[in-house]
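The form predicted on its own is given below as one chain in structure tokens.
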Amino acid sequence: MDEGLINNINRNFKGQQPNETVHSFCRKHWVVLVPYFMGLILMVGIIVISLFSPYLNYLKDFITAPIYNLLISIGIIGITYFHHYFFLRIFDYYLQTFIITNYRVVQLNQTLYFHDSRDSIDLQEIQDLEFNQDGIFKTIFNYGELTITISSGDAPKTFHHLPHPEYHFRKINKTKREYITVRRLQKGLPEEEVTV
């Protein structure tokens, strides 16, 4: 195995069905913690500022003790809601996976308390497949859209925020193309050049 690849054989995940191996798997693109992120510079930058700031004693002179200390009590309160908050959003982003095994395509969509659910859908059912990387920050950091439209005839699946969908166009192609194969071999049918 060359260096530079990751091996997905020996991942596993909740749900995996027998015989089913992991080809490919990542998480939304790191773009979507910056906002996250820029809030607590921010929050931080509001907290040493305060800390700091010769106006923070004047404010004493100008309001009574005790709306001063409802006043710090009310910034703690924000201030640890915001981290419990930063963190909370930190480890969604670690819960939510995109995999693409020999049988299916599946989202797992977790938080830490309150969300769990996985869609999947298998490669036979797998019409059209499209990604789209619009716009100067996408095509520079990389990151994109993956539609899925299926046979079926239901609304197409968007995956958004996907690092390196060409990567991923690819492989669901090359999977499904491997999938059409096996299912054509194990019915007795002749191999033939399968299109996707």
The other form holds:
Amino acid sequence: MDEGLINNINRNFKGQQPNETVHSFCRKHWVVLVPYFMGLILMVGIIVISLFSPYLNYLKDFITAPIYNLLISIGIIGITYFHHYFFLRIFDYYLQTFIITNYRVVQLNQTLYFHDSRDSIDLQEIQDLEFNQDGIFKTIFNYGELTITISSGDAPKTFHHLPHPEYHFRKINKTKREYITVRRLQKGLPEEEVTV
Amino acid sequence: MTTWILFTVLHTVSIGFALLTLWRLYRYIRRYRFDESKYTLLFGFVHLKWIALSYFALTGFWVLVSFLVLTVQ
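Could I have the structure of this protein in the form predicted in complex with its partner chain, to go alongside the form predicted on its own above?
Next comes the full complex, this chain leading.
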């Protein structure tokens, strides 16, 4: 079997082309998960209070037993829902990947249920590249936006909450230079310095 | 009685959903895999399999805790 062919064992992502190799990949910065972790802390707090607080017993004196049972049931349903929601968001975080290959830049927007989309930009279509790290949080936690302007005239594509944006900025530039050099050599043209 | 029926149905669905989710997740990551590093993992060290294991364990743990909540009330 030709080792260059991609099969289900050595494939890195859905839609990967034959001879396409991954140079770099990352996921969004963990800051996107902060609201879910805050929700988790709240949920754990509610569980602890409902187990150990004496106020729940006082509540029984003011409301009837069926209403009390209903409130407890609603609480359990709500926490069960949040439990699954929280973990699904974490799994989706792992599946949503930003990839730089030798041919293109790909963003996988996959979730475990109901959503599967891919954005890809060929390296040769990249006209301009810009990274942006504005603000105190982005500077401290080292994340930001990467904007790619495409030569076809389509709207620029921005990748949000990207960790180490400067690294990815340099990586895309380097990969594009290599890609263009290979293309020129394949066409029999002389090697040329390329800047993005 | 109604509360206990609700409890049973809820947690049966919950455990079933967790198993389905983990099955879908593992089916995907077995097919498409990356070489992870400290630059790609959550917080630099959290592996996906740890999250999957916690999900499964906490789903079971929540059944016990909610059983406790209903019993002590």
